[in-house]
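Next up: a single chain in structure tokens, the form predicted alone.
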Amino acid sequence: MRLILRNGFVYDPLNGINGEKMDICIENGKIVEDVKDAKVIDCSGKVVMPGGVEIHSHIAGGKVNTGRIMRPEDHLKNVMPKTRLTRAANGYSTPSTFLTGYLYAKLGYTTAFTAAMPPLMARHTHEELHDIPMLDKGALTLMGNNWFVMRYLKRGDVELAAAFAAWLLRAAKGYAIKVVNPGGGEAWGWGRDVRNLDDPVPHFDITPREIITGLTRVNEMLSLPHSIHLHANNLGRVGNYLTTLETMELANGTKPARERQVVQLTHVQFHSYGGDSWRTFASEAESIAKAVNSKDNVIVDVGQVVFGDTTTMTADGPMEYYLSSLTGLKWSNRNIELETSPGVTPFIYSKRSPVAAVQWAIGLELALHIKDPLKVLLTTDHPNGAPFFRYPTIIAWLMSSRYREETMKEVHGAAQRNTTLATIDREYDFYEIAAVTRAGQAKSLGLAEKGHLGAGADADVAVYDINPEEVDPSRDYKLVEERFSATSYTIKDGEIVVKDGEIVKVVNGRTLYVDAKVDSELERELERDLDYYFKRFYSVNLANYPVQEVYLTRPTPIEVKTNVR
């Protein structure tokens, strides 16, 4: 299909376009300079942005299915009947695979990454990703508690650790190295946790500090498109901001192999907590923001809380047990052999709760205190802080201090006393919204053909019925919230898939994964180790472990040149 999106207000931060009235031309699924004999769509009085990019969302895999099984009541809250084009679907905080794709498309999103894939569960994860329509997708691959990784790093064999990481990404068809509570997942298998960066992991006698620095080095040796994606230690613990600040320092002096950060700290709202007990719980978002502002090689995503009930899920098993012990709500935990220990439990963010009120404020503080919007990415850590389809509400909060003030009047007074949110006048504009929802996420992931509207980019575009010359987001925040909830058009690979908030075509996106290889001699040494340890410890044969491309939709390998010899 050839298209011209005519005369819209274009916001494209990666190309420095800030609300300029211009045409966007599309041919053969790509943005082009010019096109002839094309269908013209009048975008006058509308906002045009690249398709949204979701860097961190729990949308596929074992944890999500456990959440669906645990919470039948959740499915009744959001039911989508079958239509001529779409499948029947349901789920609020744990929407079904098909509904996930439909809802993202209606928001104007065209790419999403599932946040934590255990390699042993990769085949099932890809089966679920296969069922998610409308989106290009990929998976962040868990390595921070992997026995092979810890063993190699402990003995100082970084080259073999890199060879294993490259093999694991190929075997699991993963996109990036994900690190969750480094060392804590393995410690949980012994009924323990690691509470600071120098606590030794049982049996392996390696510390979180060594795991983080080792995998950072591995990532840069492999020259992977994304940096390590780090869920730091002590998530959700009072006073954990000190651990977060210390963790950021580990990136100092590390030279990136690519033009990007060397560490992305994820869902940092959950890691910005001050105080010495839940009675003295307070925000340290400003401290975290100052640290991010001062560093070129660290970026963060938010993990914003929105009030209501949800389902929390993470590969941080000890944290989920701790959370369940606080709430008394049902809880599930699992040990994935040699790899990780995930957990799932429901949670309620009540406006009457002082803790939830402060958590809500912290996420917004982070986004407003961090100066460069390309360094702070909008997420809810779906579904942990809220379902992803609450993004329009968060966008409206960021664009309107009035809306924040109105919300603050409705929540517990701790939000005003124990955070700086009430003192912040900054309001995002459309350019900054495009940065935190599209440009920054694509740049962080190393996706050169996404997150912008320059020639050669994928023709993934979102058009919103908002006229920046007539709408004042500070005053008209409810209109902004409404219009960002459903696009006028969502275009995926040059095809119109959503029109006026309704699905008009169902398409299947690509599955992106990294194809990294190292020196053949290192590969042979690794193969000997894999054969020995799989026979000794794993319950599956090595030959049955890798995922074949047949499980992927439109498999798209990304080849990288490594520095490992």
The other form holds:
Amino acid sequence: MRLILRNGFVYDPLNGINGEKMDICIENGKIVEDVKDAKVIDCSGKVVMPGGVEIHSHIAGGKVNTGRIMRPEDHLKNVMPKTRLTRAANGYSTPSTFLTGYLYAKLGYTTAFTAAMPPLMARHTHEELHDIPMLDKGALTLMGNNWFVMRYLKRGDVELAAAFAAWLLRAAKGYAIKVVNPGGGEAWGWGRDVRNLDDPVPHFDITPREIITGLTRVNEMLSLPHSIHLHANNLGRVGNYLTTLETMELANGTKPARERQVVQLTHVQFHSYGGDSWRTFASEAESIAKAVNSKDNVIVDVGQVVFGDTTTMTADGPMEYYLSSLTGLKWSNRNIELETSPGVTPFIYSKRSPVAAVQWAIGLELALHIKDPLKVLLTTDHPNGAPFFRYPTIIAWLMSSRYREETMKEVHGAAQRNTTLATIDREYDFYEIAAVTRAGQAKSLGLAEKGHLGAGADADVAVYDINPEEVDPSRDYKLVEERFSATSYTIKDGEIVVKDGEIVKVVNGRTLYVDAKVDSELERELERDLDYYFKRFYSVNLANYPVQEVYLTRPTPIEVKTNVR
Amino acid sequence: MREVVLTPKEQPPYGLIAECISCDVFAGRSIEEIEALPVYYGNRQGKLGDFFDVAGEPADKAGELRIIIEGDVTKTRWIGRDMSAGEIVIKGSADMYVGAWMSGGRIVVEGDVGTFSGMQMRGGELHVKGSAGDYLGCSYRGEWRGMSGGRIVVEGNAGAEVGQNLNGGRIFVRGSVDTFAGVRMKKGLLVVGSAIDRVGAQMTGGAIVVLNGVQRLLPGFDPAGDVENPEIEGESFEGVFRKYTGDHAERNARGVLYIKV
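Shown: the form predicted alone; wanted: the form predicted in complex with its partner chain:
All chains and molecules follow, beginning with the one already shown.
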């Protein structure tokens, strides 16, 4: 299909295009310089951006499904009957797979990465990703509590750890190395947690510091497209900002193997807490932002909170248990054999709660205090801070200090007293919004063909019905919120999939995974180890562990040349 | 008050989802428009007029309308869902979910109601002259915030888990109730005739009154003396009641259970 998106206001930060009126030409699913005999779509008076890229969202896998099973009451919301094109769907904080795809497409998103896939649950995760239409997909693969990784790193065998990571990504059809509460998940198997970077993990005697620095080395040796994706220790604990600052220091001196950061600290809102009890709970977002501003190899994503009812789910079992003990609500924990221990519990961010009010402010503070918008990515850690379809509200908050003030009046006074949000005048423009919702994500993930509109990029485009020459987002924030909720057009691989906020075509996206090759002798050494350990400790056979491509929609391996031996 | 009368025609052999039978939905609609309201059965969609003869005088406001259902509708579900005002009189028995999420107005049922009736009610009144099924005035599956206001009166018996997760409002069952009455209740008042066992399991607040005895009490309840003619949650009771606090299997339990001696 050939298309010309005519005369829109184009925002494309990776190519430095800031609201220029121009045409975007599309042919064979790619952006091209020029095209003949094309269908013309008039985009005058509209904002044109690359398709949104979601970098951290719990959309598929074991704990998402546990959330669905645990919360039948959540399925009463967002009930959508089947249409000629779309399947029946429901769910608010735990939407069904199909609904996930439809809702992202309506927001103008065309790519999404599920935030935490335990390799043992990879087949299930891919079966769910299979049923998420409209999006190119990938899975961040959990390794921070993996027995092989901890064993190899403890004895200093980084090469073998790298060979294992490469094998694991290929076996699980994963895209990047995800680290969640390094060491804490394993310690939770013994009823314990790790509370600082030098707490040893039971039996393995390795520390979170060693796991993080080890996996950082592994990641750069393998030269993977994404950096390590790190959910630091002590999530959600009062005073945890010190751990976060210390964790950031671990990236010092490491050179990235590609043009990207060395570590992405994820949902940093949950890691920027000051005070020494819930009574004195306060924001340390400014300290965190300062550290991010001063470093060139660390980026963060926000994990913004939006008020309302949601379901929290992480691969951080001890944290979920702790949270449920605070709220008294139902919870679930799971032990994924040699790999991780996820948990799930519902949570309500109430406007009247001082803690929730401060959490809300911290996310916005981070986004506003961090100077380079390519270093702070917009996420809600869906559904932990809020469901992803609340992004338009967050975009409106970022673009309007007046809207922030209005909300501040409705929430507990702690947001005013214990954070700096009220003192910030900065308002994002459309260029910065494009950076924090797609460009930064694509750059961080190493997706050269996404997040921008230059020739050769995938023809994934979002067109929003906002005229930047007439709309003042600072004043018309409600309009901004409404127009970012449903695109005029979402274009996926050169095809119109959403028009005027309605799905007009259902497509299946690619599944991206990394295929990194290491030295064959090293692989043989690894295989001997795998054989032994699978027989001894796993409940599955080694041969049944890897996920076959048949489970993936449009499987797209990304071949990586590594520097291992 | 104006009246719209629904006379049941041939009913489907399985559940008829008729959440449109509510004064809020009927208000401002003509008889023809009411007949055309959607109902669902099996995997099909039909019109209310396919299953009911609709007659009478519609009203503009829900509060000025009374809906009368002439006879048994034992396959019809969700009558009065989300209703905020007005009155529904069912001159027979109805199926599940009568008055679910109701916030105002009144529903009178001359026969019986099925399970999950009065689910998560927020206000108004549900009066059942016959008996109720399981989960009367309970919360939806998985939901921990149950009925929060209003009043349910059942003149006959009710099934298991009456007032589960009760979080306000009042439930009165004159006859007997099955197991787990008031389970996980947090607020409000539950009055029952007689009960079998596990009354008030995991309750942390509110009050349960049993007028004709419990077969077996849970060990999480501690005796707290006898009281005469007590006033409980604003209602007066006659006679001598043995008072218990519980369920101490829960942390900070402040529930009170009164059993008439």
